[in-house]
Amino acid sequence: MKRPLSVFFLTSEVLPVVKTGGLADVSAALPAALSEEFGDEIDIRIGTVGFKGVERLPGFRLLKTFITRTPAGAMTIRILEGRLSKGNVPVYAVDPEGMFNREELYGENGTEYPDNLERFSAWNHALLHLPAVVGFFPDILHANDWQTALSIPLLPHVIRPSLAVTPMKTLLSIHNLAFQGVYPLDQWHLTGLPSSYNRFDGLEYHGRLSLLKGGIQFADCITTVSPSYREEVLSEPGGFGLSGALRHRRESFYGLLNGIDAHEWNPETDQYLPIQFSRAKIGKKSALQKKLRQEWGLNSRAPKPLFGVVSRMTHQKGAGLLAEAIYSMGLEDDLREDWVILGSGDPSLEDLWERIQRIFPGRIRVKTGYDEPLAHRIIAASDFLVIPSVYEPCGLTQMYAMRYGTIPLVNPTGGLRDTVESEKTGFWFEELTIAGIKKGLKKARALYHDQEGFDSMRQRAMAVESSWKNRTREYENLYRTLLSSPHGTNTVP
């Protein structure tokens, strides 16, 4: 029998504590799936932010309060403990003196909070003290994205618990390389790191400091969220300036495809759907769509495909290109489908979508903001889900869509290429331009009116296995490999 291993999974987002994007979904689903699949063989626990209102979440309670030094001075740290609803995984929400008691997690109105380096540094320091405070001595520290990347170079400089026989191994998962935690060098003191780390092979980054680069430089191994995205970021512009650092760590850099929570995203049991359905009872999907069309004010008499979008409204997601393509089709009197769009992000893009809704009333419905129940209903009811991302590390909505018999139209980049098989389980845009998007939409429209072909593709899409069940074995294997590897292959200054 394999010896049990323990993992401290650090993330700034996890459902139900806080969510701004797919990181929260992955941070809940992966630990839960590992716990469910391997039971007592893996003790995995999550460290996250003590976001506003966490103490009011069902099952969360104040576990400990302690005082520790941080670069911002001595702080009182609260630890609130809860559990994931699935897998019974402990979640420690760490609150350094209310630093995350704000309206948003990272910033407001498209602007980052000016004290983010101070906030996230203090939180990382507190996280590294947490194992000693709660009596948990992990084998592996699994950090995610720039928000927790600082914990990796910081680890040797935080007093370790006396019961920890061997140093922790470290793993950094990159979910989106575009976000790197870059700050001015005159804020270096807020990291708590010695000045010896302020150099090219440390955190220094074009005259600034990058928290993500520090994690890349000093982690024992690095992962990203799809094989294709791994290849894309090893060169520019996909690497966003860090391709050289990643090529330097190429032998310890892996692309592991994300999965989806098959319990949460299941058309047979989805709590947010007024009518549930299955692959064997796909006819109920039509009844669901009819009901929701009426609720959304899309009362077309003639049969029309329903296109859905559930996305952040940003350049990365292709939100502007898609809006312009739809507007162009409308002007050409070629808008022969209905649309329902959910998203938020760039205020100018939100305004653009709102204007298009006003220009084409009754054919386009737009809801700006975050609405989890509505996201489920759009993905379940739509015939097609459109994902024209400029780049996409993995993406989850295309996998949700296929599970619900909703055919994805994607730009074949990153995880979209790895999960959608063109002409079999979805469509690839031939080019990411207004003309290319319009051509793809017309191809989907033609399939919709080919009942046999449409039903066949829908059945193939629903048959795709995208749950975390198979993906967890890749992580377990990597954890085991990491645990058995010699320590110190990537030394610190």
Ligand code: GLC
The other form holds:
Amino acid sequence: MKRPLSVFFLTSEVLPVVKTGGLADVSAALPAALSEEFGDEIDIRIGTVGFKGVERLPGFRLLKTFITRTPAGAMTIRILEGRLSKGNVPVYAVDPEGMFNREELYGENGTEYPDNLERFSAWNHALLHLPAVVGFFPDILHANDWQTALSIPLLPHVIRPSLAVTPMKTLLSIHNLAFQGVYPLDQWHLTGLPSSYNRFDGLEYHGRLSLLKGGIQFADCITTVSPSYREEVLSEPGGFGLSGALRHRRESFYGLLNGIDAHEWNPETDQYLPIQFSRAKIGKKSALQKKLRQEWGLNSRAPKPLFGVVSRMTHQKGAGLLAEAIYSMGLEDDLREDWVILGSGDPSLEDLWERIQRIFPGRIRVKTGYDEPLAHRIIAASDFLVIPSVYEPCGLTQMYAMRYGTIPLVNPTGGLRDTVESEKTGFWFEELTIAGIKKGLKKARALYHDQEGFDSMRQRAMAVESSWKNRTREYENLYRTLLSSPHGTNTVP
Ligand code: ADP
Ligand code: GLC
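In place of the form predicted on its own, the structure of the form predicted together with alpha-D-glucopyranose (GLC) is requested.
Time for the whole complex; same chain goes first.
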């Protein structure tokens, strides 16, 4: 047996505590898969937020309360302990004085909470104190996105302030470069970092401070969630202003493709489906679709394809462009397919979709809001899942769709390019324009009416192996390489 290694996995989102996007799925599925694959060789534990209602989650209980200094003053920190729903991975939900006991995680009605730097910084400080409080001494600190990036430069100052030496190796995983945790410099004191970090090769970013940039500069190594996205962010506009910082760390920057939770997303056992099915019994998928159509009032007489969308309604996801493409198709030929749309996000895009629904009654049904069971049902019951993302670090829904025999139609960017094979397991839009999307939709329509072609594409899509099981090895290797390599020059003197 290899020497056991221990990892403290820091994330602001994890199912079942709180989810706004794919980060929550990955933060549950990757640690669970690592623990399942490597057993006692990896002791991985998750540090997340003490979000509203966490104490009522099955199996969660108050473990410890302690008082610590944070940049915003002394705070009482509660640690609630639970487990992931599958497997035995411990989850520590850390609550600095109720700062995460709110309706939402980051903000409401499209506006960020004004005290986010104070909240996330206090929480990062508390997370760094947690190992000593619970008696867990990790080899590796694995941070995710801007929300936990501050922990990386902060680590030596919180854990061994007198020596300012990093006691653990650090890894930063970037799930989306568009979100960077950028704040005015006059809030610097809230980070708790010495002002020597306020420089171009520190956290300084165009006259402001960037938490994500801090993580990029000081992590021992960096990953992002697909090989193609890694390439895209090394230049602009993909790097959202951080391509230079990433190029500087190029040798320690890897693109590791995300996987999916093959237990949670399995058409044979999916708890949210009234009718389950398999590759061999794909015929049952039509019964599931019929039920969904009836419930949603989509009662077509002639056989028609059902297109689904499950997505944040934002510019990134191409939500506006898709609405316009559908509108234009409708004007052209009165829509020869049905649509079920589930999404939430930008209020103006939600509005636009509501309007599209009113223009095509009985053809398009839109539900705005967040609904996990419905997400499973739409992905399972649709014939096609449409994902016209402007950029996509990895994307998970296309992999979920393929597993359910639902053909993904994607803009081939980032992880969408790496996971969907054009004309084999899905379709690539030739260009991300109204015309390009319409062309792709028409191709899908034609395939639907070619029974043999449609069936074989569905079979190929369902055979694609996307589970984390085969992808955890890359993380294990990286953790081991990190352990055996010397520390980088990752502190500012
Ligand atoms: P991103 O993280 O950029 O939003 P991903 O494809 O990685 O994109 O992950 C999105 C996750 O959120 C998937 O699990 C998807 O099913 C889910 N999801 C998106 N919108 C909704 C919604 N309105 N209701 C329920 N689940 C949603
Ligand atoms: C981000 C990205 C998405 C990715 C997810 C999980 O939310 O936008 O593409 O799949 O993180 O890594």
